[in-house]
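Next up: a single chain in C-alpha cells, the form predicted on its own.
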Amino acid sequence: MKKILLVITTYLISPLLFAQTVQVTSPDGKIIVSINDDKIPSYSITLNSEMVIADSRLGLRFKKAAELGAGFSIKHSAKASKDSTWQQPWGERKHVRDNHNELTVTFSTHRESANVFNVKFRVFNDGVGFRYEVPAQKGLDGSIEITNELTEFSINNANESTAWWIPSRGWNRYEYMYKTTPFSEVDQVHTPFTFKLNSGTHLSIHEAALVDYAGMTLKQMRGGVLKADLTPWSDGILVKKKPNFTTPWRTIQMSENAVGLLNSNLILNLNEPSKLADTSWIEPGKYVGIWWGMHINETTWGSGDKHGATTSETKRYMDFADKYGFDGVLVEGWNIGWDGDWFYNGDVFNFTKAYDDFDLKVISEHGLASGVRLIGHHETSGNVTNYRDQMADAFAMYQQHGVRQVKTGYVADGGNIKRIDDNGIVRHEWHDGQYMVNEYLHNVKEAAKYQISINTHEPIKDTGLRRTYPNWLSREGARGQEFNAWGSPPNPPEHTAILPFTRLLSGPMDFTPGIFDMGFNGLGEKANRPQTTLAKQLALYVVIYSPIQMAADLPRNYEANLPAFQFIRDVPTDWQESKAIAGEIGKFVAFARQERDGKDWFVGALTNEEARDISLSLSFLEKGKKYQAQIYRDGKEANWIDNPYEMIIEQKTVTASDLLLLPLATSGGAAIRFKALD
C-alpha cells in the first residue's frame, strides 16, 4: 500500500484594492476550481474548459455572531496533494485510490468579531468536495447557532439541463418516485441531486461525512441557482455547534457521461478512516426473512393467529437458510409493541421482551448449530427516546444470543420524530435534522460496542460514513421493494434504472430484491406488484449494491424455481472490483463486479419500460483466460405486464475479447456469472 502526502506551497496574499482569485485543479487537469473574493467569497468550476458551476456564493450566518461571508477577502491560501490507496474491510471494491489536490483558502475581515474562516477544497478526477472550517474566535466562542448556510451551486446554462430528483422536507422522508424534468421545474430537493447539462456532462450534488450537522437539501432560487437548505431543529435553529467546528463536505461528482458517475469514489474518499480497530466481526452476506409474508398479508407483525414471528416459523426459515447457503434470518414482529396500529406505537415498544410464541434462546441455538445467525430487528415508530433508553440492554441481549446484525426502523412521518428533551417536554424533529443525524450515529457507535452491525431503515441519507464506521452496513433511504406489495402505485419500471445514478451514488441500499412470484395481487399494469421480469429481479443483486442482500420472497417460491434461484445462491455481496460498463439515467444500466479475493465476475443489466438490446464488452475479464458465462436472461416473449417469468438459462464460453449481446424485455434484465475455467 502506497501513501504520498506532499504539501506544495503556501501563498500569503496582501490585502489589495482589487479582487483576488486562486485556483486548484484535479490531478488530471480536467477540473479547475477558482475561488475569488469579488464582492463576496465565491467559487466556480470548469470541466474540460466548460463552465459547469458559475460564480457561487460561500458563507454562513448565525443567530448572534456576524456573518462569515460578505465583506471578507482572501487572506492566504495553502495547497497540498495526496495520492494513496486504502483498503475497505468490505465494499464494492477492495482497494480505493485517493488522489486529489487540495486548496485551503482563508478569508478574513477587519471587523472586531468573527473575522476569519477557511474553506478547504479537494479536487479529484471525479469531482470536487469543499467544507467550511471555522476556528474559535471572538463572537464565536460559546454556543453557536447557525441560521443560514449561504452555499450556492450556480448551474451554468441550467435551463438546458435535465434533472432527476425527489422532493425534500416531505412527509415520506426519502421514499418518493423520482421525477425526470427540465431543471427549471426543480424546487426543493434531496441529495444526491443528479442532472445532465446540454453538453452531455453529468453532475450530482451531495455531501460527505455528515456528522453533528443538519442534512443539506437544495432549493432553487433564481433560475439555475441552487442554495443549501439545511433541515432545522424543532425550534427553528439549523445547526448548534461549539467553537472550532467544521461542516460536512459539499460534494459535486462530475463526469463526461452517465456511466462515469457510477465509478466515482469521491464520497468515500472524503470520509475519515475507520475508527474501529477490529472489524473482523463485521460480516457481509445474504439473508432471508420473515418479512415479505407480512407485506402481502399472509402473516402479521402483531400477535395472533397469523403472527409471523413465531419460534416454529423462525426455525423453518433457518432450516431453509442452512439448506441453501444463507447466512442469516431476519425476524420482524418478535417483540412487544406490534399489536394495534404499530405506526404509532413508539411509546410502547419493548426491545428486550418477546411475545410468548417467540423463544429467543431456542431460536438462536437452533440457528447457530448450523451456522445461521438470527438477524435482529428494532422498530422505533419514531420514538427515539424510548429506543435510546433501552438500546444498550437490547444490544447486550442480542450479543448474548449470537446476533451480529440488527435492522433498525424509524417509521414516522417527516418532521414527526418524537424525542423527550432534558426538561421532559416532547419535541418533534425531522429525520435529517441535526438531532437525528447524531441519533443515528449514536445507534451505530453503541452497536459496535457489542460487535453488532446496523442496517438502518427510514434512515438519514448515506454520506460515506461506512468508511469511518464499517459496522454501518446498509440502509434504506429510497423507495424499496416493499412498495411493490402495497405501494399504490408500485415502483415503475424506470425506478431501478434511476437509483444507481441518484440514491446509490451515496452508498449501499437495502432494496430487498429477489421476488419470484409477481402475481400475488394478479398480473397486469394496474396490480400492486413488482413491475419487472424475473430476470430483472436477479439483475438487481448486481446492479443495486449492498454488502447484505436479502432473498426477499417466500421460501416456497424459491423452491418452485430452483434453476433461477441458483443465481441468488451464487452471487456474492462483497467485491474485489466494481465497474459500471453501460447506462443512461432512467433508461438502462449494467454493472460488472468481481468477487472479493476470487476470479469470478458477475454482471447485472436492466432496462426501463422499453425493450432494448445491450451489447457489452467483456474487456473487464482477465485477458488470456476463459470463462463459462452462466446467463439468466429474458425469454423471447417475456414482458413485465403479463409474461414476467419467461427466462432463458444458458451457458457459453467467453473471453475478454468478446462482445455479449443481451436482449432485454420490457422492464427486463439479465444476470450473468462468469466462472473462471483456468
Given for the second form:
2 protein chains.
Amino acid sequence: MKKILLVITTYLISPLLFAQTVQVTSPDGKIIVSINDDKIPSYSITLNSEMVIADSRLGLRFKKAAELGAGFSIKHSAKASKDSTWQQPWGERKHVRDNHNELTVTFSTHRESANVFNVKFRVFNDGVGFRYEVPAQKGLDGSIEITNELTEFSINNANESTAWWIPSRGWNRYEYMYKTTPFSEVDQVHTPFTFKLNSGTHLSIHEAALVDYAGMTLKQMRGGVLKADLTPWSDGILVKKKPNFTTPWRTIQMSENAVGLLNSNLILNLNEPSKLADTSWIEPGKYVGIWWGMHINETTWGSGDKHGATTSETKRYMDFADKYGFDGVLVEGWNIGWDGDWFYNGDVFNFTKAYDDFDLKVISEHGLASGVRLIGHHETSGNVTNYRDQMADAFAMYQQHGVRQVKTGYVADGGNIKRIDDNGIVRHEWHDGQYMVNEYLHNVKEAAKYQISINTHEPIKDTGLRRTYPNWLSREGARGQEFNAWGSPPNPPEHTAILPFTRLLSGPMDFTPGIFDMGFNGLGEKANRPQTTLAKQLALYVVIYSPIQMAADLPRNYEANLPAFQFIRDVPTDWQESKAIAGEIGKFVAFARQERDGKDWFVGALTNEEARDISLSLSFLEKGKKYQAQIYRDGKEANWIDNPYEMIIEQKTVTASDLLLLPLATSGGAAIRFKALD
Amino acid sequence: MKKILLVITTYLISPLLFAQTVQVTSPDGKIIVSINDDKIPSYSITLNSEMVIADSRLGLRFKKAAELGAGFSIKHSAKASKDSTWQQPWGERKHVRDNHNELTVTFSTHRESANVFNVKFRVFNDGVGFRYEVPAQKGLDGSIEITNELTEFSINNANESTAWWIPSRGWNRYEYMYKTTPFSEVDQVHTPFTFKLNSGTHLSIHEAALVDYAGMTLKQMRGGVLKADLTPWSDGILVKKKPNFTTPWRTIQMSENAVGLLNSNLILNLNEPSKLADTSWIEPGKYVGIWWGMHINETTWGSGDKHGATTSETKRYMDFADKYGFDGVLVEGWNIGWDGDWFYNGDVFNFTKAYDDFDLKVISEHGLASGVRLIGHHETSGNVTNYRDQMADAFAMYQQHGVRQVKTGYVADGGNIKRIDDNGIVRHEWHDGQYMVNEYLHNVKEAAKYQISINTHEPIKDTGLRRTYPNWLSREGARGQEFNAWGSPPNPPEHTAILPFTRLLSGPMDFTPGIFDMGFNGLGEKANRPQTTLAKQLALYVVIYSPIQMAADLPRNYEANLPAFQFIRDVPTDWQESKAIAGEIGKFVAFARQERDGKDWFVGALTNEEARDISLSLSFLEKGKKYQAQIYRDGKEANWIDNPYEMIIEQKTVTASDLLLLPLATSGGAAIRFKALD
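How about the form predicted in complex with a further copy of the same chain, since we already have the form predicted on its own?
Following is the full complex, with the preceding chain placed first.
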C-alpha cells in the first residue's frame, strides 16, 4: 500500500520508446491512481489492491486544433496535499473535511501548436476527481470548440456488476424510473451513475463544478468501457470556450459498501468556496403550497372556476402555515400564461402580471404579518429567452413583496428548450447542454442580486454548486411526488430506496414528500397514488436531504391526522451532521441526522416492496446522554397496498448504547425524533 | 380500405385554426399512410386497419436557418403511381417489380425564408418509404448545415413488442451480437431495426439510397418513440448540403409475418437505376483465399516465417481454385504495412508495394492461365487519407494484372476513422457519418473506372446502392465467420437465424461461410469455433445472399471431405428468383433460390440451438417437372456441440407437389440442390 507519491519510469523493449507512469494515493492509502502515457494518456485506479478502473483514455478533440491526447507524453508532474475543514452555511453537515492528495500531470508533444495540457487529480479517501486544465497556447486561441471529450472509465470486471441508471438524451430530462440491470445493458446514461462490482465495491461516476461546459453523460462503447458523452449544443459543438480553460471535475466515488457512498463529501469538496459574501438572507425551511391540488385535478393552474392561485386560497394556506410553523407558501399558477397551450408555446408567460383573482400585495403582506413568506414561482416551459427578458423585473417585484425563494420550472421535452439566437432563429437546446448549464447559473446569480434563493425544477443536474452559490437551495432532477398523482406508472416502492444512492449523491432534491391521503384515486396496486405507507412518507423528510422541504398534501389532510403531522412539524431541514447508517441499493436505507446547532437527532428509514426488520445501533447519539425517542413506525398489519395508514407512534427513553428494532412494512418506513433530555 | 388518395380537412374547435390530413395507400390497399399538419407536420401508418405507426413528427433543423417543421401546414399535395419491372445485372432475382403509389406533400409557412419543403411518400405492398425534398430558397442557400433531423417513428403498442438489434455509436461499427429484447430495452440502435408487434405484424425500419448524407441510427426517446439519430461529423454537424437537396429514403418494411420481410424489394426499388452503362465486367462468383489461416493463427498477415501471402502459397490456392471451379483467390497481407502496430497507425500501408516473397505479376499470370483471377485486398485500417492518396495507382496496378474484384477493409474503432483535413489536422470520423458515406462511395466509383468491383469490409451499411452502382458487389457489416475463430464469444447458434431478418434486409453480406474443420480449437460449447453443424455451413450459401461467396476454409479441409464440398462447388451465387419459404426470427429460416438463367433450384434451411423438423412444400418448383433433389442434411445423431460432422447426403426424385421433411439438428441445417431432370 503506497502512501506516498511515486514516479515510475518503465522502459519498453524498443530502445526509442518509453512510457512513464506516475501515481497518487488517497490519504489513507487505499486508493491508488496511476497515470501513464503509453501511446495515449490514460489512468487507472485500484481500491484496496482491487483494480476497479482499468487503463482509461484521457484527451480532448477540437474543431480547429489537433487532439490533446494521442501521442502526448508526461512532461512533468507536481504534487500537493490538503487537509482542512470548511463550514457550510446550510447543509447535511456543518463542517466538511477536505483531505486529499493532488497530482497535476503535464502532458506535451512535439509540435508547434496545441501541444500541452494538464490533468489534475485529487484523491480523497472516498474517491477520485480529475479535470483537464488547458493553458492558453498557439492553436488554442480565439474561440475554442470542443468536438469530443475522450475521457473513458474502463470498469474492470464490469460483466459481473449491477447498475442503477436512467437513460440520457431522452425526452424527459432526468425524470425516469431507475433501471436495475446487469452492466451490459447500460447504453447511454446520466450521472450520477452508480454500480456495484462483484467484489461488493460500490462506485458512482459523476462530475463536480459543472460551470460553462456541457453536462457529461456516459455511453458504454464496449464491454465495461464508458466514454464521456457530452450533451451537444443545437449546432453540434459540444463545448465552446475561451483560451485558458478547465473542465468540470470527473468524479468516481468509491466505497467498500453501499452505505459508504452516502457519506461522501467528494462532490462538495471539488467545488469552489462561496462567491456570496453575505449568506444571511438564504433561508432553509419548510413550506406548504398551492400545488398538489392541481396535480390531483381539484384545482387548475389556469384561470377560471377551479383556479388554484386565488387571493383567498393563498391567505388560507398562509394561515395554515402560520398555525403549524411553516416558513413559506408556494403558489403556482398565479401569473398570466397558464391558459391554453403553454407547453408548446412558453412565450405566453408573463412573470410580473397576475390573474385578476390574485393580489400579490395583499397576499404577501398578509403572510409577512405572521412571518410567513410567499414563495415565488417561475414556470418558463423551457422558453428561456422569454424568461431572460423578464427576469430582472420578475425578481425585483418578488423582492419588493418579501419573497426570498423562487421555484423555477423548465418543463419541455429533452432537447426542446427554446431560445432565440442572435440572428432571430429559434434554437432548441438540451437541458444539460452548455447553453442551459450557463442559463441555469445565470438565473441563480441574478436571483442573488435580489436576495432570492432558487429551487430549480426540470433542472440541470446538481454538481455541488450550492457550495459556490449557496442561494441555489434545491432542485428536482428525478421523479418526484407528482408522479404519484399521474405518472404512468407512479413511483414504485423501490424508487426512494434507489434515489439516495444515485440522484441524491449529487445534492439536495425537492422531492415534496408528505402525502397523507393516498386514496385520492383509491388504494390498491393499480391506482395512481404514493406506493408507500404513511410512515414511509414521514421517513422521506430525513432520507431525502433538502434544505427546503415541502409538506405537499392539502391542509385538510394534515388536520385530519395531527398526530402524524407532528413529525413534519418537528423535523428540521438543516443539519449539524448526517450519517447514513444502513442500506442496500434499491432495498432499504436509513439515515441519522442531527439538527443544526441543536442537540436532537432524527432518523429516517425506509424499505422497498419487501417488509423487513432493521436493527439500528444508536451509537450516533452523544454517549451517556438520555434521549426521548419519538417513534413513528408502521403498524403490525400495515402494508402499502391496502393498509398504508396503520401507524404506531410511541415514546421510549434511549441512550447511545441501545439497539432499536424497526419493523418496516412492505414499502414502509420509520421516522424518529431523538429529543435530548435535560 | 381506401384504395384511392384522399384529402380530408378536419376543422378544430378553434375558428382560426384548422388541420389538414392527406392520405396515400399501397396498391393492394392494405397500408394507409396519413400525413397531417396539426401544429407539426407528422405521419401515421395503418396496416390492415391496425395502427402500426402512430402520429410521428417530421422536420429538419439547421445551423443557420429556422426549422422546417413546427408551424408549417400542408400547402398542396400531388399524387402519382407506378407499376413497372426492371432487371438486375446480378442479384437475388433477375426481375424486380416496382409497384407503388406516391404522394408528394408540400409544407409551407408564412415567413420570408426557409419556408417550404416537400415530403415524398412511396407506398408499396411491402412497406413505406419517405424522404425530404428541400428546394433552393432564401435562408437555405450557400452551405447548409443540418443539426437535427426530427423524423420520428412512433410505434403503436411498442410495449408488447420484441426487438432484434445491435447498438449504434459504439466501438465496433456493426459487428455486435444481436440482442433479442422487449422493445423497452432499445436505446440507440442501428438499422435495419426489426421488431415484432404483439399482433404478429413484423416491421423493419431502415433507409434506402444513403448518398451524401449521414447514416441514420435510431434512439428511443420515450416509450415506443424512435427518433432519427444521425451520426455526426467530427465537428458535430450532422449533414452538410448544397441548396436543393433530398435526403435518403426513410423506410418501414411491413409484413403480417416474419417471412414476408424477407421477400421485400422495397430497398432496391427506392434506389436509382444503374449509373454504369456497361456492367459486363462485373462478375459474381465463388472464391477461396489466403485468409482463414491468419484468423486461426496458422499464418500471419505480416512478413516473416509464417507469412501467408507468398508466391508459392498463392499459386497453390490458384491451382486449388482451378481444380474445383472457383473464380478467384483472395490474398490478404501481400502488401507492405502489416508489420508492427498498423491498427493504430494506418498510414503505414502501401497499396502498390508487395513484400519480397510475393510476386504479383507471376501470380496473376499463373492464375489467368487457367481462368482464375487474383482478388485484390486494400486494408486501410481506417486511415482514409492515406488510402485516397494511393487509390488510383492501386486500382490501376490491379487492373493491369487482371484483377476484377477488391476487398477493402476499414478496421478502426467506431468514431476513429482518420483523415487529414484541409488545415492538416487529423480528424476522426464515424464509419456511418456523412464523410465516410461519401468516402465509401468514392471508392466504388473510382474502382468502376478500372472495371473493378468492391467488397467492402467494415463498411457503411447497405442501403441498396448496388442497384445504382452494380460494382458494389457485397460487404460485411455484421459479425461474420472470423468471429468464430477468435470472437469472444463466437457467433451463437441463433446468429444466422437473426441475420436474414436484420442485416440481410439491407443487402448482400460477405459472411464467408463453409468452415469444414470446426475442431481447430477443439469442439464443445466453450471452444472458439463455428457453433454449427457441417450441414448448416452448407446451408449458409443459400440463406445468406451474396453475389460473391467464399469457401472460407483451408484447401486441405475441403479435400478431406469432397462429398460435402460438392455442394459448395455446385451452388451458384447469382439467381433468377429467390423465395423465403419459412422462418421465425432467431429460430429458423429457409430460402429457395433458382439459378440465374438456369433451371435448378437450391434450398438452404437452418435452425438456432434447437433441433427441429421443417416441412417444406416444394411448390416453388416448376409444376409437372421432375427434379433430382441432392440433399445434404444433419445425421440422426448430429448436434453442433460434439457431433457437428455427421451428415447424410441423399438423392430423391421430387416434383412441385411433394413435401420434404427436413430434420435439423441443434444449430443444424440442410442444403439441397434440385437438379432439373430432362
